[in-house]
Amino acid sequence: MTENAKKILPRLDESLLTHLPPFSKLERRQIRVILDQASSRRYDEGAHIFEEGETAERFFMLLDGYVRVVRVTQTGEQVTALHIPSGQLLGIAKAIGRESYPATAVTATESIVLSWPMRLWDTFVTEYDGFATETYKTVGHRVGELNTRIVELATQQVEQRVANALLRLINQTGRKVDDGIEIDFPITRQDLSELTATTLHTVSRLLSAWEKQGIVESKRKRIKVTDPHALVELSQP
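If we take the form predicted on its own, what would you give as the structure of this chain on its own?
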């Protein structure tokens, strides 16, 4: 664990997990056992929960906050592969048959995370109704999202890729505000360029043009979509 991670109160209430899909079919006594086996930590923004290539000794549940999943290419370039919102599992290497983490998890905001030793994974899968089903749904969804992005990289113009990335982010994490929908965590233009395999210069040029057209607002690590319909039109071939 990194220095900017610290312990929080060890005794968490069962209600924290009852509404989350991997645990929603369980009785409170089962959730109590699960929580008593967990470690809970609060991470500052920018903390690394685990590193790409590390032995996967634990799996995690993001209770609050947002996480960027980052990979390093063969040329040493950092690429943001996914954004994970609260209420989802991460670091589930065993679910995809790996013994090491396939990417690095970096907190995009201050975050609260539960974790369990990976040796408990098989117990969770076999003994807790719904855990396996929801876990593999999560894996399927993330694989589908990555495949969609691969297709976009191969077939779409830069403008379409950036528009699609923003639409995905507001669908996953958007928060309604007075004049639009805001991505509910700090995101920089550099983050968006990594997410779309685009240069920072190009992302900045596009966002500036879209701001002049009244489609988005971008400032201080915040991006707000003020005209979602126009952004949908930009995302189309």
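Numbering follows the first chain given and starts at 1. For clarity, a rigid core is taken as the largest C-alpha set superposing within 1.5 Å between two forms. Worth saying up front: this structure is predicted, and the values here are computed from it rather than measured. What changes on going to the form predicted together with a further copy of the same chain:
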The other form holds:
Number of protein chains: 2
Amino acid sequence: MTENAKKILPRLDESLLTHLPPFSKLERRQIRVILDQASSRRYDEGAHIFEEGETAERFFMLLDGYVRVVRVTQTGEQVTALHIPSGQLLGIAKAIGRESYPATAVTATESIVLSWPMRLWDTFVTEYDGFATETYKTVGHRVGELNTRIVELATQQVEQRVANALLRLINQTGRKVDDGIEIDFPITRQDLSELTATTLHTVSRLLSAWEKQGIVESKRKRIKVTDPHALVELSQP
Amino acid sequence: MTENAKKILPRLDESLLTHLPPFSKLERRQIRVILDQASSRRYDEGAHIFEEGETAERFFMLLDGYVRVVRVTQTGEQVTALHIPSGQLLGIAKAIGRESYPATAVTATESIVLSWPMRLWDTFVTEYDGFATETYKTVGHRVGELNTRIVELATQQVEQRVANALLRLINQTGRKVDDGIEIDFPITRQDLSELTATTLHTVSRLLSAWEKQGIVESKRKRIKVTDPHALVELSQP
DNA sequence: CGCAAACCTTGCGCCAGCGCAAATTTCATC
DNA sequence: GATGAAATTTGCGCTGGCGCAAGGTTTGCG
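Structure of the form predicted together with a further copy of the same chain, please, following the form predicted on its own?
Then the entire complex follows, led off by the chain already shown.
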């Protein structure tokens, strides 16, 4: 409840966008236009922003929160392809020449999301300097991440993959706390297992072992890394 | 030798490009300009067209042959991310906002490759209608493939992955022969294992088993699928 | 033709990590 | 503070597929 209170919809204020890469170089007037055309919306934890295969009718910017990009197999298993932190565009199917979303976006926390109808895409690209470049950089970055995940899945042991995943999470979304770095959103053993292609049981065992060694501390849905260096060691082959 | 004789450098003729998606809509005059600025080159089997991390100074079109896109881990293992058939662009770092190539391109057969200096990229995008769209579609398609590979690696057994890889190869690059479909380029057990994240031993065992069941026939570096339907069965969970 | 290099096959033992099962802890709600 | 749902922990046995090793086959080359 108190959490909710903090996360009311923000006023559509210029300062929301000016510091974000795709828009940072724009004039106030341009930002104004962009904001006027945007819809703002709050999503609960676990909500789906868009679904794989759906016609891509809107594109999104994550203002606050975290999003998991997942695929679901025929047998219903979920596989997490990426984690997206706030400040990034998502659902940018047009930037990769697609008419439909290639995966499903699920909020990992309550999130605030801005969105625009896809028909504005071309306008944004032609009207706003740097927008195209930034979106292609975003795509490039994600392609890099996908490649990295493939290499990890192909060559590393489960322990290394989980260690790597944790490191990536604290790098991207870590919050410094008293004696360590905590992952900034609720994450279950199940989530971690979907991210590392293993089972929640194995993740649980690993975390227990690491906790005994003083590398991490974890409560339900919370993980704090107290000795990142040790994790780096574990993540090396 | 006779093989080589067939694969001399082609004359830079208009018909080379007119039927390829990125250029198909262009006028003869435009094709002429594009060809004038291109370099044509033949690569031996196993040659590297470009290396991961290298500054992306040129972009390429594969006119004939097949290319594997690979990453090499710190420990020297190779992981194949994609296979690219002829008629496609590659090394299009600019389309994903990168200054350097994100992976290494290795020829799987002798190949004929056209290339242009990257400084022409923006010109191509602005001057030639449909070029940008096609490149983004290419990117989109590859992102889809990468996602699929991640899901496969994460959820499937080795046997299913190898079956899937074979099916994909015969779909993309299969050549109908007397009593089956043959993969159109030399492929070793090792190659297949790098494509499916397993060992050449396991691939060898699987192929032997399948050969006994009459699903495939294979010689050194050659694989022919005689019963694709059975493979489809095996590829399902 | 004979040799070396590259490629392929097969047997055997082992173990990381999964599946199953059951118990326990934590949290939200009334 | 009682109840139920969700998340987590832990034990145990089994097995897919890897590592190791040895031997066989095909191809290219001097």
